[in-house]
Amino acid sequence: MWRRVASFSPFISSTKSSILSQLVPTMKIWESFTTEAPIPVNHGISSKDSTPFITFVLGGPGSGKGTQCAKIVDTYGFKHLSAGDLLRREIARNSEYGSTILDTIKEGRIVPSEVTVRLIRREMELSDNHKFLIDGFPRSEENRISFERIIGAEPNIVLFFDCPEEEMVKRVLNRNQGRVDDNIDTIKKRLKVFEALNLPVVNHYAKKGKLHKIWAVGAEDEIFEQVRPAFAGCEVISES
């Protein structure tokens, strides 16, 4: 089971006041998470632990991230963590912060970084895998900075699924999954948010040489053939 070298609590204590001052509109979410019983964390890495291999998967709604993530999991043995799915799971629990997350998503806004990172971190700590495919996060530079500060690591690989807006809108409307954010008005809001906030993240990792840009139009297998080179030479094949 993967564990960070340092625990999360020092981060909370040292930066809590500055974070809370920035998150006044979402105070109830943050308070709900910070008062939650902490997950035990080992202060150090045992001989059975491995340094996490982290892949970010970026792209607009309907760009095909989820479909390709399933193929990556089957082929390379990653643990798939969808930021959107983790947030929707909290909504399904009908908690107080789940209701606020729901309102935030309906409005096409981004849930506070600390909330999403804490959910991701919890899943990473509970997993026996050390290879993580983080889908749909970070969605902004603030997300990125929070992740790297809290988790204490940068991604090894960043996949960006580049897809025309018209194609993404068509796909989201056709998938009919019954999600609260699968309607034309919310889709358009999400695309505007993505363009304004996510592209700086894409550019950041492009400058660092970690970005693999995938043209996300065509058959699923054809798109996956573009994904394969990103993992060439990496020890990411599933154990038998």
Ligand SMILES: Nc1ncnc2c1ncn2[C@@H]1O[C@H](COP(=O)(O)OP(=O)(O)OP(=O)(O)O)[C@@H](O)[C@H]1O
The other form holds:
Amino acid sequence: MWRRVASFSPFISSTKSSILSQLVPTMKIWESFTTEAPIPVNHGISSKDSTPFITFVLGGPGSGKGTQCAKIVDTYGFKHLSAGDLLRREIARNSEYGSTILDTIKEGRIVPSEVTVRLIRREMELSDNHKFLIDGFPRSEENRISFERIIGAEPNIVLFFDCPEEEMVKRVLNRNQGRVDDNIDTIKKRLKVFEALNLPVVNHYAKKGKLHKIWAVGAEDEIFEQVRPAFAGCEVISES
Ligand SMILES: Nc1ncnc2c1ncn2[C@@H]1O[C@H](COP(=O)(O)OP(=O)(O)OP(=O)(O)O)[C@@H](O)[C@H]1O
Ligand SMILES: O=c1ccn([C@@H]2O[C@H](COP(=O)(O)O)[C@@H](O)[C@H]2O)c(=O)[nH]1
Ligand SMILES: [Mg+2]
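Having seen the form predicted on its own, I'd like the form predicted in complex with the ligand now, please.
Let us now look at the entire complex, which starts with that chain.
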């Protein structure tokens, strides 16, 4: 059943246009990152034996995407690619643009699409698996369009974990994984960005009949029971 995406948030006061203007750092900062090894347009990943089977996993901060992805990996054998983890890895390995990515994450903004898609594409190319769970991406229409242009593929399935804001805030503040963005100031910013930009992506895939909306409140196993039907056509590798 469809539920209304959380709105009238106590944290969300800015208009969409003011959010949009704050989202990405000036492109100049990223110019050399994205041009030093250009991503061929329409490159695709056609060198792999199998056509990729792509699942996008959407939902607000703390909605439980990572938690449910672990179950999907165990049960259906997907390769989990968390866009946030790939960006955090760039920070951890002190890559040339790690500090700019760090600043963007601290501000709860969105890293330019070409940077993120390039990281995702690299992981897809390196993987022997052809079933991918892309977690926390695309966060905006611009992200979505960039992925489809650069990878040359659309997702087969899109999961959307729908969770009330109060619950998301509570979970993120209790997460205790030492993430630089798990603090109330950054959470407010992340929620504003999510509210402003997520819905068009969700609507796009709903119109295409690819969206599986999941009520993300309750026990983790109960939530996974709502996830299973989305993968009805996939082989079960382990009953969990
Ligand atoms: N159904 C649930 N009920 C209560 N807590 C949960 C549930 N699912 C996950 N959690 C907890 O909430 C926190 C956030 O979960 P998780 O990291 O999976 O969210 P996420 O959507 O990946 O967040 P982010 O977008 O910030 O990466 C974790 O501490 C996790 O253990
Ligand atoms: O596609 C993406 C994914 C993530 N980010 C940035 O990383 C943080 C954390 O992401 P999580 O999915 O919660 O791990 C997010 O707030 C963004 O700042 C991004 O820019 N693009
Ligand atoms: Mg996560």
